[in-house]
Each structure stands twice: as C-alpha cells, then as structure tokens.
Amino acid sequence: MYSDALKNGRKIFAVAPMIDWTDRHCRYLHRQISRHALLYTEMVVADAIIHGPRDRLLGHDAAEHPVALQLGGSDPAKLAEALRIAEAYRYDEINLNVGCPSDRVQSGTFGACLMLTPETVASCVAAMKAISKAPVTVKCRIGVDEQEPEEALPDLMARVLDAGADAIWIHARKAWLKGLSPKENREIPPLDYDIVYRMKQRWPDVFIGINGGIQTLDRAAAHLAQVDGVMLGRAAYQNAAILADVDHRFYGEPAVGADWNGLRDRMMAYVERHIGNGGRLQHVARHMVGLFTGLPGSRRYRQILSTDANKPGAGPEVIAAAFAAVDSAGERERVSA
C-alpha cells in the first residue's frame, strides 16, 4: 500500500486511531461516507489480544477495508504473538502506537513512553515485520518531555526504518508525560508541522504522514503538498460529513453530492443486524451524533439520537426519525428562502 503510494505519487487520507471512538461501528459509518479513506482501529494492547476476547477486539466488517490495526505494546515477543493471532483478521496495515500519552499507556510503558527508548521500538518493529504480511508502520510524536525533537525524532525514524518500517505517521506535537492530561496533550503542546516536512526532505523515499490539529480538507490538501499522507482525528469524528468530499479531493472520484438517504438506509440495515446479534442501537448511534453539525435541523437530529437511542427496545426507526428532522428543517429553509 505505502510502496504503491510512493511509486504512483498517490497521497493517503486517513482517519486517525482514537481510543473509545474509532471502534468497528464508527469505522463502518465512516466507510459509508468515504470509500477510500484509510481507517484505523482504536489502539488494541498486545496482551489483550493474547489473553482476551479476540473476536470482540479484532472483528470488523468486510466493508471497512482499507482498515489498519493499531497495536500497543513494548515487548517484541508479545507483539509478534498478537500479530500471529491478528493475521486471521486480514488487516491492511499494522501500526505500532508510539504516541499515546494516557496514564493507562504510561503504566504499561508503551505508547509515547517508547519515544524514550527508540531501540525498543526498533526491536518491536523488527519482530512485527517478521510476522506480518501487511505493511508495518509507526505512529509517533515529535518527542516527549525534555527531548529535543530535532534529535529525538530523526533518531527514532532512522532506527525503525532500519528495522523495516514501511511508513511513519507523525503527530506534530510533543507529548508531556508529566504534568499534562491526555486531553491537554492534544491541545497545549505547540504544533510543529515544519519538522515533519523536514523529515520528508531528509527521507524523500519514505512514506511520511502528518497528524495533529488539522481541521479542514483545505488544510489537509496543503499538508499533502509537503508530505505523503494526512490524518484527521477529532475533526473527522465530530463532523463526519467532512468525509463526503474526501474521495473527490484526494482520490480522483467524480464530484457528486453525498447520498444522505442512502447512508440512512445503510445505517438502519447495519443497526438491525447489530441488534439482531445482541447489540444495542446506542453502540452505533453515539458515533452518528455529530454527522450534520451546522446544518438546519442538526440540533433536533442530535436530540433524537442522544435521547431516543438509549430507550429500551430502540431500533432503526430512531435513525429514520433523526434524519427526517434534518430533511424537514432543510425543506423549511428552502421554502422560506
């Protein structure tokens, strides 16, 4: 995937992995809006795959492809064992998390902590490459705590590339492991996009993607003039309608209006299957709440999904009612105009 992108000069647009957000239901929704965006799982810890409920952790709908599995861990042997298990689920990419600053990750000595031990990251990548049939990539920060990014980032990159990493995604902020919460780590450390650009200039033949604070497709396009890939995180999750223009802007598809009625019907069918398998509407609906942000009727749409989806016995009809609120508000606006 990444070698083809470099060879053909093709750029990659991705929705960033986000803990508690990019689960299989979120990814299914995003795939209904963009056929080509690269989607990521939440970070899944290697120990959980080895000892936990594998189908729940690794299962995904065939429609989600291309989809990448993000792994957390710092033990090469455990990561290799987790990958042996995950191979059966046929992910299109395996990504090692070297950027998450949460307390949970720090206690396990992985995520952003690994920026401090680049030799460990290289060992992990080598072990993963020995097992994986899919590309193995790394997602990192530009540094942590008192590290000097101009030294720490290229050192990490050189080591993981020597170990066989196929691509590197860089969140263009430091992570402060002491003194900042995970939320503050997404907002307070200043963004330094230029250092990511310089890494691309230093390694012109390596796929390098950028992440962090990117809010619009226009900004994504500007970054893609400098690097090979761009990730949107919260901006894509909180207003998934932004994905409706991704295939045209970045993958050469014809410019066509979004088929919201088709999306409604597909999500209703998906919810019906999910409920039939013992799930609840809220598992899916919570990811749809921000879909029509800023459009007429979006407030009522959010109210319906947030309230009615939690009621006992709630089913696909709640989605139909929520979409109808947007349709009727839009019709009123057209009439008044």
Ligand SMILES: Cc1cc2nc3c(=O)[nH]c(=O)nc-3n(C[C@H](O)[C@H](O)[C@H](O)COP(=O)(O)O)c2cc1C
Contents of the next structure:
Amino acid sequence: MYSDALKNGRKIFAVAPMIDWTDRHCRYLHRQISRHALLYTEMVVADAIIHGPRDRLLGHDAAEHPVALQLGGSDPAKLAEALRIAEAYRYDEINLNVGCPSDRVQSGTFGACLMLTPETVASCVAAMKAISKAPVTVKCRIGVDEQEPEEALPDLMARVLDAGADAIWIHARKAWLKGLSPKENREIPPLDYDIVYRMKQRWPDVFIGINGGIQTLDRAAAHLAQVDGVMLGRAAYQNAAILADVDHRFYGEPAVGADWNGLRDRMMAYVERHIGNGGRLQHVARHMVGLFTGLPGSRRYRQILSTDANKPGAGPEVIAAAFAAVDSAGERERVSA
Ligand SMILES: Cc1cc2nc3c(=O)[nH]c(=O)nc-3n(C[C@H](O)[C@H](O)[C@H](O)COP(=O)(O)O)c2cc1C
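Please supply the corresponding structure for the form predicted together with the ligand (the preceding block corresponds to the form predicted on its own).
Shown next: the complete complex, the earlier chain at its head.
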C-alpha cells in the first residue's frame, strides 16, 4: 500500500485511531461515506489480544477495508505474539502507538513515553516486521516533555526506518507526559507542521503522513502538497459528512455527491444484522449523532438518535425517523427559499 502510493504519487487520507470512538461500528459508518479513506482501529493493547477476547478486540466487517490495526505495547515478544494472533484477521496495516499520553498507557510503558526510548520502538518494529505480512507503521509525536523535536523526531525515525517501518504518521505536536490530560495533550502543545515537512524533505523516499488539528479537506489538500498522507481525527468523527468528498478529492473518483438515502438504508441493514447478533442499536447510533452537524434538521436528528436509540427494543426504524427529520427540514427550507 505505502510503497505503491509513493511510487505512483498517490496520497493517503486516513481517519485517526481514537479509543472508544473508532470501533468497528464507527468504521463501518465511515466506510459507507468514503470507499477509500484508510481507517484505523482504536488502540488495542498487545496483552489484551494475547489474554483477552480476540474476536471482540479484532473482529471487523469485511466492508471496512482498507483498515489498519493500531497496537499498543512496548515488549517486542508480546507484540509479535499479538500479531501472530492478529494475522488471521487480515488487517491491511499494523501500526504501533508511540503517541498516546494517557496515564493508563504510560503505566504500561507504551504510547508517547516510548519517544524517550527510540531503541525500544525500533526493536518493537523489527519484531512486528518479522511476523506481519501487512505494512508496519508508527504513529508518533514530534517529541515529549523537554525533548528537542529537531533531534528526537529524526532520531526516532532513523531507528524505526532502519528496523523496517513502512511509513510514519506524525501527530505534529509534543506530548507532555505529566501535568496535562490526554485531551489537553491534543490541544495545548502547539502544532508544528513545518517540522513534519522537513522530515519529508530529509526522507523523500519514505512515506510520511501528518496529523493534528486538520479541520477541513482544503487544509488536508494543502498538507498533501508537502507530505504523502493526511490523517484527521476529531474533525472526521465529529462531522463525518466531510468524508463524503474524500474519494473525489483525493482518490480521483468522479464527484457524485453524498448518497444520504443509500447511507440510511445501508446503516439500517447493518443495525438489523447487529441486533440479530445480540447487539444494540445504541452501539451503532452513537457514532451517527454528529453526521449532519450544521444542516437544517440536525438538532432534531441528533435528538431522535440520542434519546430513542437508547429505548428498549429500539431498532433500525429510529435511524429512518432521524434521517426523515433532516429530509423534511431540508424540504421545508427548499420550499421557503
Ligand atoms: C477520543 C480520542 C481517542 C484517541 N485515541 C487514540 C488512540 O487510541 N491511539 C492514538 O494513536 N491516538 C489516539 N488519539 C489521538 C488521535 O489519533 C489524533 O492523533 C489526535 O486527535 C490529533 O488529531 P486531530 O486533531 O485530527 O483530532 C485519540 C484522540 C481522541 C480525540
């Protein structure tokens, strides 16, 4: 995937890994809106895969591809063991989390604090490369704490590339391991996109993707003039409708416009299957709440989804009712215009 993209000058648009957000239902939704965006799982800890419920942690719908599995861990042997298990699930990429600063993650000595021990990250990547048939990539910050990004970032990159990493995704800000919450660590340390661009100049033959604070597809396109990939997290989740233009803008597909009725029907069918398998509407509907942010009827849409989806016995008809609220508001607006 990455070597092809580099060879052919193809860019990659990705939706970031986000714990509690980019679960399989969210990814299924996003895939109905963009056929090509690369989707990431939530971080899955290697130990959990080894000891926990594998199907629940790794299972996904065939429709989700291309989909990348993000792993958390810092023990090469455990990461390798987790990957041996994960191979059966046929992810298109395996990504190592070197950017997540939560306390839970730090106590396991993985995530962003690995920026401090690049040699460990390199050993992890080498162990993962030895097992994985899919590309192995790293998602990192530009540094942590008092590190000097101009030194820490290229040092980490040189080592993981040496170990065989196929691409690097960089969240273009530092993380502070003490004193900031994970949320603050996504907002307070200043963004430095230029250092990511400089890494691309230094390693023109390496796939480098940029992440952090990118709100619109126009901004994404501007970054893609400098680097190979762009990754959106919060903007893609909170306003998934922006994904509707991704295939046209970044993958050369004709502009067909969003097919919201088709999306409604596909999500209703998906929910029906999910409920048939013992799941609940709410598992899926919670990711759909932000879909029409800013459009007429979106308040009513949100209200229907967030209240009615929780009621006992709620099924796909709630999705139909929510979409109808947007439709009829749109209709009223057209008539009064
Ligand atoms: C709710 C939430 C959960 C996140 N979980 C992860 C995670 O599991 N792994 C990871 O590498 N980054 C995680 N992140 C960070 C995002 O992947 C991304 O790097 C960050 O949000 C910056 O991108 P954005 O400004 O486009 O949102 C998470 C972010 C959010 C908002």
